[in-house]
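To begin, one chain is listed below as structure tokens, in the form predicted alone.
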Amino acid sequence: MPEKSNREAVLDKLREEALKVRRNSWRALHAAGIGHVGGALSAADLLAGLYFHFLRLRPGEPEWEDRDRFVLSKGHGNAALAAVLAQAGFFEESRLDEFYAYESLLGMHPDIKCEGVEMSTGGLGHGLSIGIGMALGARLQNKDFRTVVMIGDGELQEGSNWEAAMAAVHLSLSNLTAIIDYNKVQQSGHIHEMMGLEPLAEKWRAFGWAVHEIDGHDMGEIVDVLDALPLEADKPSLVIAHTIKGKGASFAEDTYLWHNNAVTDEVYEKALAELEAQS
């Protein structure tokens, strides 16, 4: 058989780091034994691209000036975060185990004093904000490295994330991206019933900022999106990343009611037996 491209090799591992924080997000959440599961998987691809091929990171010494920086505004994803923290080093996996337990650094939102978080979030909406003031610092300083926030679609229900568009254009932040966790559920049903956010691109076209669409589960997409950061020149960069909740267990995708739950042995078993088939 010929040998796979250097692409197709570099996908395939990317894939497979991500299929890994889907198991380490269960591993967490069945140690807590609740948690916020579907947008943790939802964004597990996501996460696994950006801390395994774009971020430029150094797990064993987690405050080198010259790091990327990551700000998880959707903070009930922090299962995931945890995970792939984890797998990239800044502390060891067997602290997972930990996951919402007293006194532990990994809540079920992310905390500012464990290893490689940046910012202690969760009070939705506040994320981009804090990444204008990274960015920011970052050209202050004479500095080149990037900063990405994730938000939650609900999230963009807060109307600071709108002043905060503002903002980034207004700055010409193109040391800045975001990341739109786009998995259309919300904690209490459908964004669409919630309250709709379409056209969601062109409103951020609108404000000024350079937007691209992609599947966030089809790794290729999003490498290439990375890869080509920043979107246009002087302008803050927009990814839309289309997911499903819960994506990788079947009971759990596309329904609000695995927002947040509780992860018994029962779930947790069926939950890897499903992420094992898909292996």
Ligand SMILES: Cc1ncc(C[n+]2csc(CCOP(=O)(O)OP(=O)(O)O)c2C)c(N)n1
The other form holds:
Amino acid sequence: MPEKSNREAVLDKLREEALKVRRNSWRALHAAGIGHVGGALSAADLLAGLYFHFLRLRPGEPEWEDRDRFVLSKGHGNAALAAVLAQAGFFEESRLDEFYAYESLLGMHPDIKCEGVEMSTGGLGHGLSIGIGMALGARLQNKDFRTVVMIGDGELQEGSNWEAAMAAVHLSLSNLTAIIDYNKVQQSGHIHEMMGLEPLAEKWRAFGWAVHEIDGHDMGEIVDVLDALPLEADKPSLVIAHTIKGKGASFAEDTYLWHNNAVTDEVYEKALAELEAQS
Ligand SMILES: Cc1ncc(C[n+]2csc(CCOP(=O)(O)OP(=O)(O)O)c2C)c(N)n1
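Switch from the form predicted alone to the form predicted together with the named molecule and print that structure.
Full complex below, order starting with the chain above.
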């Protein structure tokens, strides 16, 4: 049998990590008994690609000043961020069992005091502005670290994002990348029913961003776009990642009902069984 190509081996490893991000997200949410399921699962492949292929980090030295910065602006997806940080070695995976516990640094939203977390987020609409500050900071200090911000599509309905979108172009921040987790569902319904975003790519291009659309569950497409960053010289990059809210759990896919829900023993077992079948 021919040996797998190097690319396929890399992609297989990343897919395994992504599956583990889903498993570990469920682990954390089950420990809490409740939480934001849908937006954690839609972001799992993107987070695996970022943390295991793109971001230059030193998990044993979280404050390393030349590290790349990642801001989860859609902070309610913290179960997946906690999962990927644990897998990357910022802390023990067993700490996922403290998710939402009293005084735990792993809460419903990212806490800057937690190893590997760059910014406390959760009040939506701020991450891109924070990322602009980080990217500008890199330029002013003559440093080559990159900044990546992940934004939710429901979050994008907030006006502050569009002010930030203008500012990033005005400042020519080619060291800044925004990723939209475009799962088409927000807290209380489908995006197009609440307040549609289309034509999304055209809007960002009109603002002056370099834009590329991918299937946010296709690891090959994720790796290719990350390898291509920055997409154009002198412009910030935007990746529109088409995803499915609740991806990997049939009962939670493409519905706002699983934006935030109770995670009972029964739900947890069902979710793990489905993931097992996908591995
Ligand atoms: C400023 C602000 N308004 C409202 C909320 C409540 N809230 C939490 S999640 C959410 C929906 C976000 O939807 P989306 O960005 O699509 O998230 P995803 O589907 O990726 O989970 C809302 C309105 C908040 N956290 N912050």
